[in-house]
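Presented as structure tokens, the chain that follows is alone, the form predicted alone.
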Amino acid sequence: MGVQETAEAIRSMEIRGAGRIARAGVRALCEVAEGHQGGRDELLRDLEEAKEHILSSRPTAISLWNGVQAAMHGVDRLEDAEAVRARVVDNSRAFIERSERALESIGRIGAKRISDGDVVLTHCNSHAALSVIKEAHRQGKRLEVIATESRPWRQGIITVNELAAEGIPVTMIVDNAVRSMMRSVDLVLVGADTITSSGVLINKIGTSQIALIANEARVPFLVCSETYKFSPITLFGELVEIEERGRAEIIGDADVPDSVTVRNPVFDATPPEYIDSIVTEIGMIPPFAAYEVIVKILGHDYIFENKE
């Protein structure tokens, strides 16, 4: 896909999931660099325009922001077009490879927290969380999964289909049934859209309620997240914008008067106090260590270059 097609696919939810949209955005930038025939200044201008267009498709997704920033890292210091092209291509391929390897590492690390016979509850459709469940299953552990439907887009259907294809016993429930089902759950595994520098989890709407219910029931609540979902811009006081989508996703064809306000927030915020651990490709960390992860992975130079 080109930049326009990629941005539209992300905006329309054809491409969904933090990791998937990050890799798609980076691939689109890489294609701009590879196919460009102009000089350095023209190439930099076109890359910047492409970057802004891609970011506008999901302005709240820090994975997308981190991905395109990584693809463009260091290009403004290069003196000719060929060097810029090579740097963007190399950066893009490195990011995509690191992103895909991260899922394998998260699966291996997180699977250690699943015991034989566990019932695991998951929300929405997270590649990172599912990598943990699938790895535990491949290791021969007996487990069952309860997956929420995840309204309004019903990503839970994708989740149950993936797990059923692996031969993993799975039950789908409506989102409002979480509290009544939690008594039979041993572990909650969710993904992440964004993790702030203070350890707050921004994820699919409904995640915070599940975390509160798990805390009440004394069920461990684990977040599975690649480190590129940690947000460096929150170090400088930037608040995470909670995206809201259209009313049609909620009411469909129902006859609801226009005078009725319909709110459709995509994400909510889960405080770190309700998170037991975050499973990342560099290990299992407490949520309050998010600041150290951001500095360690991205480095001071990267953070201060991109703080505006």
Ligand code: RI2
Given for the second form:
Amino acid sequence: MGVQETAEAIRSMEIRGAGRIARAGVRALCEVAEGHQGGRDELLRDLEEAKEHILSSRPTAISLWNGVQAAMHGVDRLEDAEAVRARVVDNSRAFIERSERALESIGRIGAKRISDGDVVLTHCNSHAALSVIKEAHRQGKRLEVIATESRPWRQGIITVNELAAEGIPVTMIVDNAVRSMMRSVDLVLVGADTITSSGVLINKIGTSQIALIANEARVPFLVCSETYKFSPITLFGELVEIEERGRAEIIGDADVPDSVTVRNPVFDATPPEYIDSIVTEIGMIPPFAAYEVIVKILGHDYIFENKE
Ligand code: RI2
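Okay, that is the form predicted alone; can I get the form predicted together with this ligand now?
Then the entire complex follows, led off by the chain already shown.
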């Protein structure tokens, strides 16, 4: 898949999920480098153009930004095309491998928080959250999952199908049923599109309501997130842009006059006060440690060279 096709597949949500879009964007950049016949400057220009094109596909998940920055890391300093090509290919492979390994580590670390007999509620379709659930199941823990439908895209259907295929008992509910069901839930596990330097979680629309409800019912609310979903640019005061998609995704072919405004924000913000812990590949961290993760794990070099 080339750059245009990848960007379009991300935009149309054929490729979706914060981790998957990052890996797809990185793969597309890697292919630009691999297949390039031109000189250094031309290669750098084409990579830059490809990067911008990929980044314009969806604005919210910082995983995509972190992924393409990682793929391009250090290339400016290199003096010939071959070195640039090799660097982008190495960087890209390293990012993809690290990202896949992170999912496994999150599964192992998070599974410790699931006890035999637990009922886990999850929202949308997060590979990171599902990694935890599947690992607990593999370890022989009996658990049940309640999965929200996640309007309007109904990613909950992917979630329930994935869990059912693993033999994990799963119940699907409409998003509005979360408060009614919370009394039978032991743990909430959600994914992340972006985590800001102050520990705010940006995730699928409806996540913040679930966090409030879990807080009211004293049910632990855990976020499953690779460290590349932490946002370095929020350190410099950037706000996270919340994607808004079209009205057709909400109303379908229902007869609604054009005079009616239909809003379709795709993500919302959950304050750190409502998050018990973030399960990352480096361990369970409190949301208030997000700043440390950005500075220490993503690295000074990485941040200060790439903040624009
Ligand atoms: P993983 C999804 O976004 C959801 O918000 C989900 O929680 C998040 O990405 C993380 O996904 P969308 O692409 O990386 O469906 O854990 O809008 O798979």
